[in-house]
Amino acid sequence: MTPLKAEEIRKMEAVGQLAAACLQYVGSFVKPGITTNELDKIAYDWTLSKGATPAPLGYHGFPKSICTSVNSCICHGVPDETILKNGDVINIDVTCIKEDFHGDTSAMFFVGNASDMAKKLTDCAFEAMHKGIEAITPNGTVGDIGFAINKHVTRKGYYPVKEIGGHGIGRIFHGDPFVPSYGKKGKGELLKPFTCITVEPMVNQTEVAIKELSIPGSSIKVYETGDGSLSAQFEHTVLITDSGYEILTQID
């Protein structure tokens, strides 16, 4: 990816904060009885009210404005008339476009009272994301990030999803480099200063092979755990600087 200019970085910072605020706002409506379609409509209306566009809507035929991945859904869950019930966990993935730049972030939310099992898995995914981000250095590699994530996840007794991961982001939604949740230090593509990536480990309870499901009219796939066990994910958009990194989708 081409390094961003100063004014482009300011735009990435702005859209990152917008995406973070959208995620926080939509997440505040998560409760037993709401449908994922209702959450999608809330996100759509909020995003347009801020003069932005929901990036997923129409992207390679994806039919909705956000991804809502419930329980065993790893990612790319399509909002529908599914009613959230007490004890569910849901990942909400938001990407906004403003002034041609993308801000991408996701988080887990508990529907009512979550089980200790779900809380532990969710904590692991959150910690793994931050371990990956902390491994970022200018001119380091994506393998540094993957190594840190994998080490944390496996030590906790869980399994990082290897087939899907983070990506370059900026004027385009998904670009190079691919940012895996496993790897070796010093291996893989370089992390170029003043480019942006997402760090988004997806963590499964078991190592059973994942399932890939089609979305009608779209080339995007939905991914689910192969045995119906839980999955958890967190995501930030991160700017690689000349001295370290800046998390663009974090609200202090």
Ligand code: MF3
Contents of the next structure:
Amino acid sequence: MTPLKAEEIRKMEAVGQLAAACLQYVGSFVKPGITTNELDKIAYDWTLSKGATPAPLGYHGFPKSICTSVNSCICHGVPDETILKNGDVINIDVTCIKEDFHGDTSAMFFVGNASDMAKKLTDCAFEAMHKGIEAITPNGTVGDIGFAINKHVTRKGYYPVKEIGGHGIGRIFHGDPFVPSYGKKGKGELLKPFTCITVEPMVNQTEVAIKELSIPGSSIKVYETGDGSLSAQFEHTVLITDSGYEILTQID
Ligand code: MF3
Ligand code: CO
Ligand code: CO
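Alternate state requested, the form predicted together with the ligand (shown: the form predicted on its own):
Now the full complex is given, and it begins with the chain already shown.
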């Protein structure tokens, strides 16, 4: 992707903060008894009220405004009439478009009381995302990020998902480079100053092969663990600068 100009960076900062605020707002409604469709409607209404658009809606035929991935769902879960119950864990993934730019962020939320098992996995995914972000250097590589994520996840006894990962982002939702959750330091595509990427590791409890499910009318796939075990993910949109990086979807 081509480096952003100053006013384009300001738009990425603004949409990043908007997506982060949306995620925090929607997440505040997570409790036993709510459906994922209700969370979707909350996100849709909030986003439009801010003069923005939910990027997933209609994207390659995706039918909803957010992704809601519950328990063994790895990512791209489609909101439906599923009622969240005590002990569930859910990743909510929000992407907003404002003034032609995308901000993409996700986080895990606990429905009532989560098990220690779920909390540990969730902590690992959060830490892995930050380890990946901290490995960003201008003109470093995506391998630096993947190496840091993989190292942290495997040390904790978990498994990073290799098939899906982060991406370039800006005027387009998903662009180059692919940002894997494994890799070798110094290898892979360059991290160019004044471009944006997402860092979004997905962490599984087991090494079992993942399942890919179709969504009617869409080319987007839903991913689930192969054995019904849990998966956790966090995501930030990050600007690579000439001296380091700036997390655009973090609320201070
Ligand atoms: N927000 C997801 C990501 O992090 C992509 C969702 S695409 C959709 O890349 F179509 F499923 F919404
Ligand atoms: Co993303
Ligand atoms: Co996302």
